[in-house]
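The chain below stands alone and is given in structure tokens; this is the form predicted alone.
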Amino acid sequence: MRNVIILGAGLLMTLGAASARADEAADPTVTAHAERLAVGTCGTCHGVRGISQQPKYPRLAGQNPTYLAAQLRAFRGQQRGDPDAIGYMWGMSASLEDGTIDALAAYYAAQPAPTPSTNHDAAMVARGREIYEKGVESAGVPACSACHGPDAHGIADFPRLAGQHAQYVMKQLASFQNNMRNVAVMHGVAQALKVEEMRSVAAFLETLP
């Protein structure tokens, strides 16, 4: 839990100035442009309100905009190594400006949440409610609610994990686990939870409003 408060300070600090600029008044030029790129280019794989139909592609509506906009940066300077932002989301974010990605964070924050999934067995549901409220102690996983609410709505700069695909959380634990994402407090977690683990707490967050 100590190296969670300390990693998540670190994460805060380096996340501060995206917060500063978030806040800023939006120019109304780049919000119009910001929200055509939406529609027209980012809907494609995530959806036009952010709510994609394909498991493979994260869901954005209702997400942070700081740490939106964090992940867009982290692409942008191919800092962020998993193997579709390699693919996709370099090239796609390599030509955006600052105020660009500030505006596509704010408009995708801004659409509602997608609904919650119910296609999922009631027991795994269940242990995945109970690992992301509780952690497991056994194996020194903390609790996911520390970092990212008790609702998965996220804290401050940690993401929104509630109505995610539970196909893409398992795929982000997997890039976590290995370090194609470099988020040492992750790896730890993604290192320390099994399969079944990890896919009960994928499906609970599914299911989440």
Contents of the next structure:
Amino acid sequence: MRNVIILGAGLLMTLGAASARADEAADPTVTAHAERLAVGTCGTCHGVRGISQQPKYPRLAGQNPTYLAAQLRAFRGQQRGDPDAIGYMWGMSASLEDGTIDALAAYYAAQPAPTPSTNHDAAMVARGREIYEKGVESAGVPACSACHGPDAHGIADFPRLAGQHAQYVMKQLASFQNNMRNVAVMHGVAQALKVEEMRSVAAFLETLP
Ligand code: HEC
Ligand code: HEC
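Right, and the form predicted in complex with heme C of this protein, after the form predicted alone?
Whole complex next, starting from this chain.
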């Protein structure tokens, strides 16, 4: 009996904390502030709806909100540290509050995903698909689809990759490989990838809806 009461109290506290967070994220003032920032500031580079035109700036539209929020916290905490992250995003994120970060993540996640590119060589795209779906067995590279999903739409901590700029994806794979973007799981994946394999998988991803 006593255990049931303690369990019940714990559950109520958990539910209470969860709904407090949800209320915070849905605060209309915070949402409006985040949208102004997204359109007026972030939009200069990422596009007002998160579909940037320049390949240096990642597309954020349709990205998983959990991933987006985690990246903004990683920039703010100065943990995501390749030169472009330092040069562009450390300053941008320095004064963002947690509620604003969550609202920005929700804003981008709700935008329509980018249109796929048709500008890549068919043979390269086919090679990229093979790597994405099967990995490179001889080199111990796992299938990307195992974590990023069969359609590359990702889930939670695993980012969406579909429709991302190939040049950006390529650069991230190189940064994971040399640990400038220091994430153990992706270092393990990218470690043995050859440049040509990175290019192919990046090209394939940009052609996905
Ligand atoms: C002056 C240009 C610029 C502005 C303004 C800017 N960013 Fe960025 N952002 C970048 C660049 C460049 C990168 C890629 C960094 C890298 O290569 O690691 C990036 C990366 C990101 C990422 C990581 C995306 C991913 O797929 O991992 C997020 C999220 C992000 N920016 C959100 C924002 C938000 C929110 C704002 C506004 C508060 C903003 N950015 C303003 C240039 C900019
Ligand atoms: C074991 C799970 C796992 C596998 C397999 C995996 N990834 Fe990832 N990947 C992740 C995680 C987790 C992240 C987020 C890293 C972070 O938090 O910064 C990520 C991030 C990325 C990013 C950065 C996205 C962005 O917007 O900046 C790219 C690009 C990427 N992965 C490509 C690939 C490719 C290509 C493969 C296959 C060769 C692959 N991944 C296989 C887990 C995985």
